[in-house]
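Only one chain comes next, encoded as structure tokens, the form predicted alone.
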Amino acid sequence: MSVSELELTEFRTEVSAWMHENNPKDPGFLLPQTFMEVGDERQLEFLREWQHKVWAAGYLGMAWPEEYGGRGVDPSFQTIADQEMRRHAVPISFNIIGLGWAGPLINDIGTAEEKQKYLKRILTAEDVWCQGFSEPENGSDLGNAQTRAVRDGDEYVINGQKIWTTMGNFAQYMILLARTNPDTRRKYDGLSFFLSPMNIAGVETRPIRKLTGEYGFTETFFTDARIPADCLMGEEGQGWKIAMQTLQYERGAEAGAAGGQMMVRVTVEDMINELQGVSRDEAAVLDDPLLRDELVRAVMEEKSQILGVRRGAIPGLSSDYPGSLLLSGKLRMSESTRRMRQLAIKLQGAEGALYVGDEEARQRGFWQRAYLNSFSATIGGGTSQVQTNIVAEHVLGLPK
């Protein structure tokens, strides 16, 4: 499909006047900085509504097929939405799991049937999705999954425990990992992939309270839940294959994803600005040598991420380490996340201890909820450690 410069800058004006025109108004509570984050029914009806509004418009899924609620345009028209989003600061897509890995993998390697169950109401709000990967014992170590699913007769009857569902309590499906045989010789021959439904008798979640003190993770408890045969993707045994498939998209390395903004962001210059006025021992705080060095190095880190999406979709740049930009991205970006928060309390000074709610706080505490927060993003999808193991394997090439 061949798009012309003049099309995508026509697009853009459009999206940018509808976001614009659209944005909704603060709704006098407290947001979610990042899907993971959605802790009550507020906030959960809130971004429900406002991502329906969005794929109403025809700015969400637009590279997914028409047949199951897309627009199946050009993915470069969905980058230039998603851009404009955040451009326009508008609130964050909730529903991440749903558009941006579930739906991606049902969309590729799902039967026509899971398509159309699935793919439009992920689109529209209808669904929310979680997923059931982490166990409490075993961490981001999926090979070790201990979670149950024994096959009988037209159902499979699932045991066992996840952790950190994001949504679990709201969710209407998981993509679960679960062990249908214990016997194999690798443990990763064992493992099955599920479209599981969450509201049947069976499935217990329990809202874990973050450092923040919000919520948005979930335990996640499988007691004889019994589930359609049907809802195992693929073939039994095939688990692991899927699930790895799946991390290619939370990861970013594999597009398909149906758009959206995961988190809200900001950028250095968002700091600076914020920043302007702060002054220790009667000197502005930005004028410090010391800590323009360090706003330097933010602002590098900065552009270095940008310039390297851009360098990734250019095979001539990047065939020196073919998939090496997109197999590191998470781990630069999540990394760089945590730095740069961190850097714009310290700026803060004494005031960076204020904390949501302290009417001192400067930007009513949004640097400090959003630096705590930014741990998550180091965590999941698998940890910066597991990150940098990858890219040191698969990119660099060396040594278990």
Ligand SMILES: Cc1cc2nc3c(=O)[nH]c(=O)nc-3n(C[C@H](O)[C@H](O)[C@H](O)COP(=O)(O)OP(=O)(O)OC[C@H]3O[C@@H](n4cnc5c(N)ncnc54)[C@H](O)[C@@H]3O)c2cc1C
The other form holds:
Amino acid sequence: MSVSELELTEFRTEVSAWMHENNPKDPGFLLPQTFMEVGDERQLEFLREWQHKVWAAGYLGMAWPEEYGGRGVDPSFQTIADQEMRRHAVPISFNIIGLGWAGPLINDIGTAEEKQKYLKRILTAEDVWCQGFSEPENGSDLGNAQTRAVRDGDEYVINGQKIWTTMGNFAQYMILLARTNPDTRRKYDGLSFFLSPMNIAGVETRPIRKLTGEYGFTETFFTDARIPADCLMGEEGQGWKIAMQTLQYERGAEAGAAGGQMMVRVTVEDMINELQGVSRDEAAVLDDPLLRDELVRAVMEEKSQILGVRRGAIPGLSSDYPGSLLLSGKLRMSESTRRMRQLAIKLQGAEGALYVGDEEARQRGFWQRAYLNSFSATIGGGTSQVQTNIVAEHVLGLPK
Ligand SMILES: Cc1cc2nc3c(=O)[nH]c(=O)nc-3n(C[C@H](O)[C@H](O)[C@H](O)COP(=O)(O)OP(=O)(O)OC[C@H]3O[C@@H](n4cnc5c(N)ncnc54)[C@H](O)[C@@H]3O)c2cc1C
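Could the form predicted in complex with the ligand be given as well, to go with the form predicted alone?
Next comes the full complex, and the chain you just saw is listed first.
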């Protein structure tokens, strides 16, 4: 499908006008900065309504098939819609596990029935999805997952515990990695992948409080929970392969995602603008030569991210270490975001110690919250240390 520049430009004008007109006003309560921070029903309902509205206008799931609620158009349209959402600073899309990884997975390898059953309801925000991969003893060592799934007639019986389940208490479905066979030679061969309902007997979620003070994730307990056997995705024993495919989406390959914003984006320029008026010992902090050095470093990091993304789209420019940009993207992005937000706090001097709820906190504590939030991306989906190992071994070919 070839799309003309003119078509894309016209589309940008259209979507920009729509975002301008429909960007919801400040609801009067704190909205989450990332999909991992949706902590209460009020936030959930606000964001659900927003996602539904964006989808109904035709700006979400644009590249997904029409028969499953998408628009079936070239992905470049979705890229433009996403850019305009960012430019107009609209609220985040909260259902990212559905839109960004369960949905693309079902689109790629799901059966026709699975696509029919799940995809549209992800887009319309009727069904919220969560991810049941990590366990108390097995986060980075995902292949060692111990939650059991035992076949019993037309059902599987699930027992075990998952942890750090983002939006576990709101979700209707979970992408679940569980062990169907404990006796395989390789631990990876005994795992299976399920599209599992949450609102059934034997599934219990308990909220966990985060560093930011919000309740964005849960512990999830399965006690003799019975799910229909057709919740199994692919074949029994293929779970590891499917989980690895899911992680590809999660770790930054945006391919197949329905679109939307998974987090509030802020640039170094936003930070500089915000900190214009801050002074220390009666001198503007932005004039401090040492801090200016750090700012220049932040600008360079940000520019290199942008150039890296562009470079990744040109095969000839990434052929020295194929796959390197993809594999290292999450690591570089999450770490530089964390450093940039740390700098924003540092620039505030003593004011940096104020938090959400302090009347004198700048921008109602936006940067403080953003800084604490920024740790989540350096852990979720694979910690920075584990990502560094992956780059060392798979890109640079260093010994284990
Ligand atoms: C905000 C947030 C949301 C999350 N949402 C979800 C979710 O929805 N669903 C889900 O399933 N999980 C979720 N997670 C869990 C996340 O994927 C795990 O926390 C992560 O994989 C790390 O596992 P762990 O916490 O068990 O740490 P561990 O694996 O115990 O690691 C502890 C420390 O040891 C280091 N380490 C471990 N192994 C190695 C190694 N081989 N080499 C070097 N260093 C190593 C780690 O980097 C880390 O610093 C979420 C996490 C966060 C923070």
